[in-house]
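For reference, the chain that follows is the form predicted on its own, supplied as structure tokens.
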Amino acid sequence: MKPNLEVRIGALRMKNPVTVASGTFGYGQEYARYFDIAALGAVTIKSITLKPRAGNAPPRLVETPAGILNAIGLQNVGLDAYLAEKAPFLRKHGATIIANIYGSQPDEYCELARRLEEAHAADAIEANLSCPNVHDAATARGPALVAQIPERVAEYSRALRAATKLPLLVKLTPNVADIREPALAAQEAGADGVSLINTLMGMAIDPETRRPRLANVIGGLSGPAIRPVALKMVWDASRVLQIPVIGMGGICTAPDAIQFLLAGANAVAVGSMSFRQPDAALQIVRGLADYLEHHQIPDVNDLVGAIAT
């Protein structure tokens, strides 16, 4: 008998934990050429704002050891051409789809969360609060990203959580001193769901130059490098919450996968690795399964918070 693979983030289910990273995948177009994207749990989407964004000026992608530093910007196409062109798209390939979404007011996220469901054009929604390099994330109210204050993870995850009955996932930020206070925030305001972690900040310079290798100067490491960050995290969330974690970080094969599953994560997404290795997500499922299979678990959801300490 096949294990099941089956999770469930709120109302979502999805065949098999693994989605994702927004941001690494397109809006599916480009891996689908590569394999049945409809066979991951779910397509977490690029960020999608209210108006198309041209994003950061190049240098914009910086290769690091073990990682990649990206200062994109949020280029997207917008929420018009999306719902046009690209919804339409992964609707046709069974796609189950998870929107990420970015603005700079709640009522902007709001207005997006309304129209993407209107639509039938997402089967949940990740709140991006935690982009790490768009200039206009800068309030006067303290730092620049809403993760980082868990009082505004709150506002915008209430306003959101009233504004929509999809699944409402919270993407927050890694720079922070203790990831359970904005992880509460989002739990007690509404949320259904946490992802955890976006990227860490970093910069890098060139020794000749003397000039940051990024235009934007700083921007957001992901890879291998930032694994071990990511699954303390997830270990640290998914002890506090009741609510279940996507946790991504550096994930590249199905053991990977499996210590986040181990340290309290109830889904996963793969990020840079679809980069290097196109079909990385969906190796991952199936090594997820042989990996089932071989210890004769029935049930992946048995490994959810299931490390022996």
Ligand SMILES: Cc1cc2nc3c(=O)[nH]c(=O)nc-3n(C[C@H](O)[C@H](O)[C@H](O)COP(=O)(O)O)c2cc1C
The other form holds:
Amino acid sequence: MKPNLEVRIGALRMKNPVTVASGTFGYGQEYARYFDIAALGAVTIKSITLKPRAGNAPPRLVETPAGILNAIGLQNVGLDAYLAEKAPFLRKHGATIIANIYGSQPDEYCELARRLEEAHAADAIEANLSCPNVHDAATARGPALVAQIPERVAEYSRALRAATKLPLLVKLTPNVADIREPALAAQEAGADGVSLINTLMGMAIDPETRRPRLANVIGGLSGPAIRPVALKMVWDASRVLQIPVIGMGGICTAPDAIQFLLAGANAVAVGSMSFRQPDAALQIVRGLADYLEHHQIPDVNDLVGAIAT
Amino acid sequence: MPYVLDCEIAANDEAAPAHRRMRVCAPQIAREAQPGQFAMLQTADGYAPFLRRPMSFERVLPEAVAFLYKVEGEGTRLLAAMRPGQTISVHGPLGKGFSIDSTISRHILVAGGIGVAPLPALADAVTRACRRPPDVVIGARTKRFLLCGDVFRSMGCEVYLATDDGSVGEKGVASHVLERLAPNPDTQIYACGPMPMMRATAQIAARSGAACQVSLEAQMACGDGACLGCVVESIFENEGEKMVRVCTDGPVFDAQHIDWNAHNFAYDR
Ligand SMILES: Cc1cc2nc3c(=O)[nH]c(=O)nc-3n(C[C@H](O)[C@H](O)[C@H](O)COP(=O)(O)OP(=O)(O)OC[C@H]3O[C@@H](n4cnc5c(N)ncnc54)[C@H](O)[C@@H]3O)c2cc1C
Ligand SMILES: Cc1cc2nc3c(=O)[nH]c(=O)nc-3n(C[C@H](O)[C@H](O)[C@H](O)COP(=O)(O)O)c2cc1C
Ligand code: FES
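Given the form predicted on its own above, produce the structure of the same protein in the form predicted together with the named molecule.
Up next: the whole complex, starting with the chain shown before.
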């Protein structure tokens, strides 16, 4: 018997628990030339903003041990181009769409969510409250990402909850002392799920030139280097939450993804690994199905939180 | 269409001190690869390094492609240690290559250092399209690091050399030699090398009215236009077009479209 792979995040149905992480899969088009993107549980798009953004000055990317530091700064095509060019492509290919959005005010998030819902250009909203690389919000070097302050997480989530009927995911930052606080704030404000983790803030310096390797000085760390940190945060958060968790951070293979499910994630997102292996997310879907069959587990949901302690 | 294929290494030999040439059997990729395009090579099975390394096609052969590379850091050191018979994962062909306008009478290729890597494939294609081999200017630090001179001569190209120390050819940089060749509006220049050399070449082209294509480099993660890590600043002012991706909008650009003043040379190595 084929095991069940379908999961639900609030009202969002995913045919399997594997999506891709925002900003690592473009708008789906970039990877549709390698495999059928509708075979994924969902495609999560690069953060979009109301207006197009050019992003930060280069260099924006540097490799560090088993990871990547990036300071892209939310370069994106903007909502209008997404609606006109990107969403129709995703729809035509039958992809389930998680639309990741970014704004500098609750109003902007709400307008993005409303217009995405009206245009049927999203099946769920993921509010990026945790981008470490935006300098216009005075956040790049300051302490104040929205997701670092539980009260602001609640404020933004409440506003969005009132603005849209779409399933609402809130994407949190690992750059906090206790991940449970912003996670609980999102839940209490009516979010249908939380996505964690965004990148860990970091930096690298070239000793020869004495310059930071990124023009933005600091950036966000992703890739296998952050996997144990991400896993622990998913474990921490899922134990206190009633709502689902989408886990991410360094997932490269099916066994990595299974660790996140066991720790309590209801679904997972594959991020930086797609850069190295364009069909990594698809291979993880297949590896997960094989694992369930091999262990005679009838339903992937049986793995969620099933860590043996 | 790009592929991700495990390919057999046919050869991996020294081309100059700390420079090697790797030939891999990749019939599908070879059928589609255009001069100026590149591939992302996986250098390790584990995650050190995690990302693939971009390398231009030096030659596109009937069943194989060749890469010419400089041993820089961990990734290229691992490439250098690979042996014929082993397999390597090759992701490509990627990017937008050179375009050849055969109505232009004179074609000049300008290389600085390892920037010579994509030019043999280009010289081949120019020769076929224009029925005449192009002129080639090669610059290097010193004689030992001059690459591909024989390759171009065997294609019938006129080859001009420049070295920083004057150990062979003209003492100075490739762009000085280019200036002496007096490009004019009926000249197409193709340049690949360090950013200051490409900026100088772009300026010579602009002054002389010659057309100029440059092949740029940047740190890359995906090679597919998804991560937005590899951008350079263009002259286009609106927010949506300002940053162009070296991997998919390039690596070959019209030199006039690059905002050379915005580039921060301090980050180049
Ligand atoms: C489209 C494209 C085509 C390329 N084609 C070739 C080629 O044909 N032959 C070739 O030898 N190289 C080529 N390169 C450059 C090559 O990709 C890098 O030298 C290589 O990635 C270095 O990897 P590494 O692990 O050995 O060094 P790393 O450990 O990654 O880096 C070693 C040092 O080199 C610097 N460095 C690394 N990559 C770059 C870069 N892209 N630009 C400037 N500095 C860099 C680093 O900052 C560091 O100081 C190309 C790059 C691009 C973007
Ligand atoms: C190049 C790059 C760009 C990213 N852009 C975004 C973004 O636009 N919005 C967002 O919410 N997260 C963004 N992220 C974070 C990822 O979605 C993910 O949370 C993080 O990379 C951890 O997963 P990974 O280790 O599997 O990559 C980006 C990550 C990378 C590497
Ligand atoms: S390398 Fe990812 S967009 Fe160019």
